[in-house]
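In structure tokens, the next block holds one chain alone, the form predicted alone.
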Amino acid sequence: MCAVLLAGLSACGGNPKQPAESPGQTAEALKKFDDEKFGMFIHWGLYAIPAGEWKGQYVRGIGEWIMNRARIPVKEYEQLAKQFNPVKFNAGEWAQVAKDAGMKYVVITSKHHDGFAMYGSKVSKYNIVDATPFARDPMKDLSAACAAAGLGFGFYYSQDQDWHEPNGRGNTWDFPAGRNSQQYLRDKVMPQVKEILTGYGQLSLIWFDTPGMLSDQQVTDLRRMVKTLQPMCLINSRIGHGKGDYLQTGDNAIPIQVYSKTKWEVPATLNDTWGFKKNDHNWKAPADLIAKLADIVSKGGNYLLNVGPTAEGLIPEESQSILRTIGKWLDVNGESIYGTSASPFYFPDITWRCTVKPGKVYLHLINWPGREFRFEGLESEVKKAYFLANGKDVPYKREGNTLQFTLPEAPVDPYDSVLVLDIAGTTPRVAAGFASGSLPAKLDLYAWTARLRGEEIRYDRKSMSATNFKNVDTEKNELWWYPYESLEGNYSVEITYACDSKAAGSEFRIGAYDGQNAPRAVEGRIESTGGEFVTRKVKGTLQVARDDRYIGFSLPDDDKSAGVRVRKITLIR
């Protein structure tokens, strides 16, 4: 076992004397990662096997929390290691379906909270090597195919909560008494980490996931030893304690505005779990994920859209057909996407998104505004418009900062049309108002940019509403938006939805969370509004504080309007 690194890391190979870290070469590593925008999650592990149920019974929440979730005992779980053979996995497979899908890098489950490893360790023999039919590293092959096909690899590894282990965190039906943090630490995670630093090749990220059992102390020698054995290696913020090199969202959490504070990456879900449940068919449709892909990009994020693939080794048809139309619309409009800058406007609404390269602004038209769009703030000289499917010029009117342009009648590109200005100078000249950052007094929060807590929840792309708020113990089905440090204040609160008297009467509310206080909130009653979309003042002041996790939407006490569908809430200064 390696030794407890406080004082050195010479006992895993690191040499003391040499500085821990090379700032340059993690700045060198964060420049590929911003300009590649776009990786494979991948969550494979024994959950795989009950994909959902357990002695025949469904059980709510993510695939690979099963274990969690049932409170299923280390003893009965790890018969499933007896049954994991993998016989159809094709490491070269999942490598193209990545590379279709125009995707730059692949974060695959090295060992997950129920703390067995898809690899072969040596440190223990809960791993796939030693406790399955299957009998072989699949880690081996991936990281090969990966490297042939000129991706970039990384592992999840959860250095935090392992319900396998006495001292890990999460298991409080098998172990209910207290932890050793350090013991946990010493002779699972560091020796784990080490194994999959130095027996992988070059590692692009290592995606720590949960923390909270581990000191300031404890990380700042986890991430030493990354940096030590692979200096190019990026983390993420989920090591904890502040010691990531970038910032890693909530699942499913997308900040509502431009956010460029530091680096950052979307983890999300394809359906609803991120592990294999076969009961899971919420495929989220393309023209979501596309627009979801420009959305996250213009306002300086990375997204990391997961597949789960089955105990068999195969990743599900639904998701390689998705995931190959964005590849499509990618081979056309990467231009867009790669290499590209956030956004220098803020966002009114969800009719379009922006990203940049020098001399270039790229539009996305993600809801198609008719014959007509109108787009303010920019300053610059425009030389040239024109979408980049076609390369047909657009032809347009200027008022001052306003653009004035006029679209076919249908869209270019069914998904996200983008409309190109080639403009003077290497850097637009944003006119005042209209910079990201400078947010407008009345500011909406379309569901569009919420995440869909819930199973039950659905987005509605025709109406841009959601609906189906069934009132549940485990995951609430509630509207989630991230400000970010953007919408500190007192606002006054709208919300238009659409309700038929049948599914009238429910209380809602409208909060402010800090995750540790009870929200500052404003509620009132769905009252029928004949089933048409309407806007309504909601009653009292909403106090967003700067820190504040997320706004939320929720109808907390029952689900008499669980139909009711909610378009947007509006914040006014």
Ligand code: JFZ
The other form holds:
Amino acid sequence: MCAVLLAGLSACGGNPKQPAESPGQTAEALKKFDDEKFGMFIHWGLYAIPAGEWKGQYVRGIGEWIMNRARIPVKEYEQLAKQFNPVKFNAGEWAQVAKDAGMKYVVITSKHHDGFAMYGSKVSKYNIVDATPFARDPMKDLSAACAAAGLGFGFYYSQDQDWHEPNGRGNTWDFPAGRNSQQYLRDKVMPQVKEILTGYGQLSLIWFDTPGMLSDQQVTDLRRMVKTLQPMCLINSRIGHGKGDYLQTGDNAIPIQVYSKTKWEVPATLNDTWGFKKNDHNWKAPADLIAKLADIVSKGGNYLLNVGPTAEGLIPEESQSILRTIGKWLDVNGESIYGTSASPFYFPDITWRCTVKPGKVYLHLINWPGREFRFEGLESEVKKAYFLANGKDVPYKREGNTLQFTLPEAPVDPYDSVLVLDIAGTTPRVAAGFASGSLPAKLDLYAWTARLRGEEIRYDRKSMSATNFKNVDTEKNELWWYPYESLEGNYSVEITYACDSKAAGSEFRIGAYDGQNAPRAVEGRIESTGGEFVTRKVKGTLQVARDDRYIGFSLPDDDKSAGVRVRKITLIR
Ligand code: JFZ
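Previous: the form predicted alone; requested now: the form predicted together with the named molecule:
Everything in the complex follows now, all chains and molecules, and the chain you saw is the first one.
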């Protein structure tokens, strides 16, 4: 990111006549954002009406993309507006769900790629006040309800893709010809962004998305306008050209280890869609989401968890119930999440995660280790060890830098039992080789830390493995690991998996992807393991280049993938 954070615009060669940004205010907003950790994403728009089905046909993929996926002409899609009447919408109730979940900020779609403004816009008639029977601006209510509830409030705005506009990016079925991005920027994006920055009080952040068409200068202009109108409003990295205040990871994509070069946020779904889809019931388990929250915060990130309200204006019951379960955990364990810093320790496996505060180390036991728990690498003196859930002391022995805890038979919390260490001094002293920056010779990539790609793939917490690596049309179900640090080097590879005899035979591929070209990969065949988990060497060497973005696991021929369970891939230098 150009030196926007550090030195204002002059360092980026900006126009000296423009008012300088206030890096101090951005830093202050970032600090607040970093403390909040947990937010609610809301994808709400006309796409909630078809809800994943067009003309009686199921449409694969994320719900808010239905116009694109089904190549729906603008003239047809526009008709949805006439039916949009979310009479059950109640901003206070939505804000309450976020509060109950323990979330600290809310981000909602003001305009998604379909181009429809979900607020009262004077710039385009294609908006909820002028084009729907609802004829009200729900964002006025929601921004007020969030302010009243003490929640931060921000807008998502699709600045680059706009399938409603001939000059916006993305609609090739209605507008195959060339685009005048400057005209689109001038006539729609700039004036609409101005509207959302001036009509809804203080915005915590503006969440841009899918950059692609806009130039470096155009993005600079957009950024400048945001910071001029609202110096405390943060901008995510999907504004493009490295001009955001903080990094957006890929959707549901969590770095494999601590990442502290910049602040970051993981946007994530509760099922497999952002916008409401009536047939998507693949809800993630609260246990998994709570562990992910601990995982993300321990690595330095924020978690932005999505709900997709219905066309009537209701947050689905399942979503509400999942979120309230997370909130109950946070009621007890919030101290180990909000306002904490990332782990100073490297994570050798997925038993525990760690957050810290001055004088305190929080060990999040996300996969119960049984009665014995060895924790290595802490040099600081421990004054007291106890569970946050019940305040009970946890007995331990120390040998050098190893703490050997004796735990109860069962977890003290069904999701994440937080073991608190009161330590001498403010920051923990970490023994050499155990610090979060270190990269050991053997790097375990657990399925649990991967992004699950596709609608069919499933993760099973009990066996700690992923299964169902199907290929449906051109879409694959895969595991992707994002290091967010370079893993450049040559590796021998191991795979830990289980497979019954019926499922054996598929070829698998483990590849290093740069996001553009075919991966450099090693391949092998899934053999029966008699259903047991075994670790097998994979032939060949995996070459990872400096700028590779992720490591992937797939079954290019997948026929029997339902019987294959992958726990982890190990890269050995
Ligand atoms: C984008 C949108 O296209 C989508 O509809 C949704 O709003 C989501 C939150 O953001 O989708 C993306 C954008 C970037 C990545 C993945 C999906 N990414 O970088 O991996």
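Computed from a predicted model, the values in this text were never measured in an experiment. Positions refer to the first chain, counted from 1. We call the rigid core the largest set of C-alpha positions that still match within 1.5 Å between the two forms.
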* Any chance the CA of S554 moves 2 angstroms or more between these two forms, core superposed? -> no
